[in-house]
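In the block that follows, a single chain appears as structure tokens, in the form predicted on its own.
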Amino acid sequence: MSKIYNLAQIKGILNSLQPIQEIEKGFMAYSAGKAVIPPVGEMLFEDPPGDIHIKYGYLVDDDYYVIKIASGFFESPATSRYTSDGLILLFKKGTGELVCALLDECHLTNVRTAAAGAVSAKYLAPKNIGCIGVLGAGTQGRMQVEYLAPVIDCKEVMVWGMNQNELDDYKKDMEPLGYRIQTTLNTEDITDRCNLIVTATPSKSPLLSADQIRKGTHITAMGSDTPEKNELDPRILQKADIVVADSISQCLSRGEIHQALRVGLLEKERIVELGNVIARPELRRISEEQITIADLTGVAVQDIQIAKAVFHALKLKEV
């Protein structure tokens, strides 16, 4: 019989697992082609501005399929604030028996999206990161600071926002967990000061300019996962040592790497994808002087990892 689990439930488990190495072996088996990923389906809003992500796919070597539906509305009537919500079907491969729906509203797509972060971090950011900047105070500009803390050594960063009384949430939330966090409206100040950027916002136009980034800063872009959200200006990608793509039949079409790749500033050839960085170190910084960009999209596999991470773990808890 089919199993429901609830947020709680999830949440409850989390702490048991460890996402951030779930994600680095989905990347791995992705990148070794051993993944059946379809393209992503989706439906995008402009009254209210949103959009749902459809993301699906499995193992070749594995027992499950995964569909996981999420969405995205950004000035939701309700709010006037971000809102999302979805869930994460884990299918029998053989049978097409629904094993368990995991109702997770869209917490699990947050954390398999931090934890990412941490991975493009861990072999792409410098080895000594002054302050850790942050563009977006919403849910994840908290969670991708957070699961930086076990590949990165730093309790310092600037946080920018569209207003002061989101950056002051944000100190406000962040600060008790250890960290000590300055907030500007301006993204010169962390560019400025931060050699290690996270880009987390759903912009259309471009944040980052290329004459603001320094020699050595690494910039986890995970904003961009639609074909029209642009958070850098394509030239940063031009100027890049390295650019790195979670998916590159992905980032053909959605996410920084597509906005570089219409304006002719970036080819083809250069792009690397992030699961051969992990399995072949010379893929990976070779200087404190290189900039490296990782473009984030969201791959199935990282819903694939999560999800049977989850289960087997609430599973051998019932026993």
Given for the second form:
There are 2 protein chains.
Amino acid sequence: MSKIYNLAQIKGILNSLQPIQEIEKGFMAYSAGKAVIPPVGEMLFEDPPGDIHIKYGYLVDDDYYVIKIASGFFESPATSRYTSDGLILLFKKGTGELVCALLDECHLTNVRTAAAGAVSAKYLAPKNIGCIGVLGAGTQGRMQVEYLAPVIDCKEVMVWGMNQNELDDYKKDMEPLGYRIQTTLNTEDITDRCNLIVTATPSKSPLLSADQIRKGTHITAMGSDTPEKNELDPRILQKADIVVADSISQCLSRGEIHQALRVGLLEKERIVELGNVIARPELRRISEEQITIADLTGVAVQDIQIAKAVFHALKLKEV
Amino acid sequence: MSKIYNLAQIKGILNSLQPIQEIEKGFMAYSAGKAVIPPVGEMLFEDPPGDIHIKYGYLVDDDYYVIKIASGFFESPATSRYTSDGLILLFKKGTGELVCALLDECHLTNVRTAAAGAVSAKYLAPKNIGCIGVLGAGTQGRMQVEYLAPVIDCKEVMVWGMNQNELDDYKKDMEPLGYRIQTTLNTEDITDRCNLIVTATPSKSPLLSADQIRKGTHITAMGSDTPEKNELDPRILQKADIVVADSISQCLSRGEIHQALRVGLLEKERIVELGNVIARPELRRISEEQITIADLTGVAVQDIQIAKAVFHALKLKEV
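Next up, the form predicted in complex with another copy of the chain. The previous block was the form predicted on its own.
All chains and molecules follow, beginning with the one already shown.
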């Protein structure tokens, strides 16, 4: 009989995991060609507007395959109130038996996404980070910062948002966790003061321009995961010394890299894949002056890794 | 909290449903453009060999969307022992909330597939059926016959299989249900004696040739649902008076129609969609002499319809 776990049970074991390490292993297997990841399944809704994504696949050497379903709906065409939800299913290879259903309500997607941000910063950011800059005061704007803790020694955060209310909420939530939070409504404050920047918005037009970006900056662009979303002026990718994709094949049609390719400001040959950056030090930053960009669109191999880790931890707890 | 139902619970309410009517409504909505059905998601495995399919979609006027996962694995590359499994998830539009998970272990796929066979026969078969012919003595070979009962008044069945053992088992299972079963190892016995033929095998090469097919025969070809599988000589489709697809877009790349198109023996313009055959009597058989073919590859709209019906019946039982 397959096991069904709810969000409370999943949250109960998350502290016992090492998500950054799991996600690293996943990206390495993916870039080494040891993962089978079909194209993302997608379905759109008009009324109320929304979309679902189905991400699925398996590692060649593994006993399981994983299917993740994630949804996002706006309350109505008029409002911007957004609900995300989702679950992950783990199946046994060779029989198709459902091993477990993780009814995580999208939380594990948030975890694996934040962990990928930490992996990007670990291998690409400059050595000394004075201030972490965050665009977007939502869930990922918070979790990206929290998940940086094991890899980036910096408690100074500057956050940009669309209004002071959401920024005040962000400050209220994050300061008790030990961060010193400055807020701004001007993105230039972010690019002036921060050399590690995370963009975590659903924007469909660039929030940062190329002339804003100082030497020695690393940007993790994780907000854009569809063909339409776009947080960075494509000239930033043209200007960057290193452009990294979580998945080159996915980034050809989604995210910032897709946007820059589309307008001819980036050559496909310049794109490096994150799993290769982890495996091969020579692909990383070679000076503190370089500009590096990691474009994260979210790859099923992250869902596979986090689902397996959560399942094993839950099983261990039951023994 | 979402509801999880197991196979026993699902089987417990199946008798209260009218699957043929539900599937008819689904095909009509589909052919009328009132269903959103993305391309089938597919993932292949090499060791052990197998595949999974993800079929999903929604009706425009409905409150739910549905995702169905079905798997099939061979025990090993050497043996032909096959295991199928699967489940169906029902979600609420507008929030993405999981409404229920039907852990049906593929049974509802069998039900909706058999119901589609009945729909095809209801609208396409000749008036008087002397003997129902079945190719394939597996689960669908049985269920297709059982689901014909409400629409075809005939208890004579002739079944063809690869060996006498499986045919004897078939006879043993089906006779207690009130059928008179003849068995054969020669497909010509089927085409000589039966004017309603159901092909329900996983064959990758034709089992019936065009000169075998007599006037006034209807064939429901439901075994072939991938680009490779093939039960009918493409010349049968060339010879047929009416060629019906459950989904024209799916049949362009899967099933018998795909095979006939590929070798240039069928013109796309000749294909009629099942939902239109149900809605428009003028698209059906106009004489008892015509040869008609229904090519069923399995459409997500069937999964949507059966999942909703099962969920509503289960909910009703709880009240």
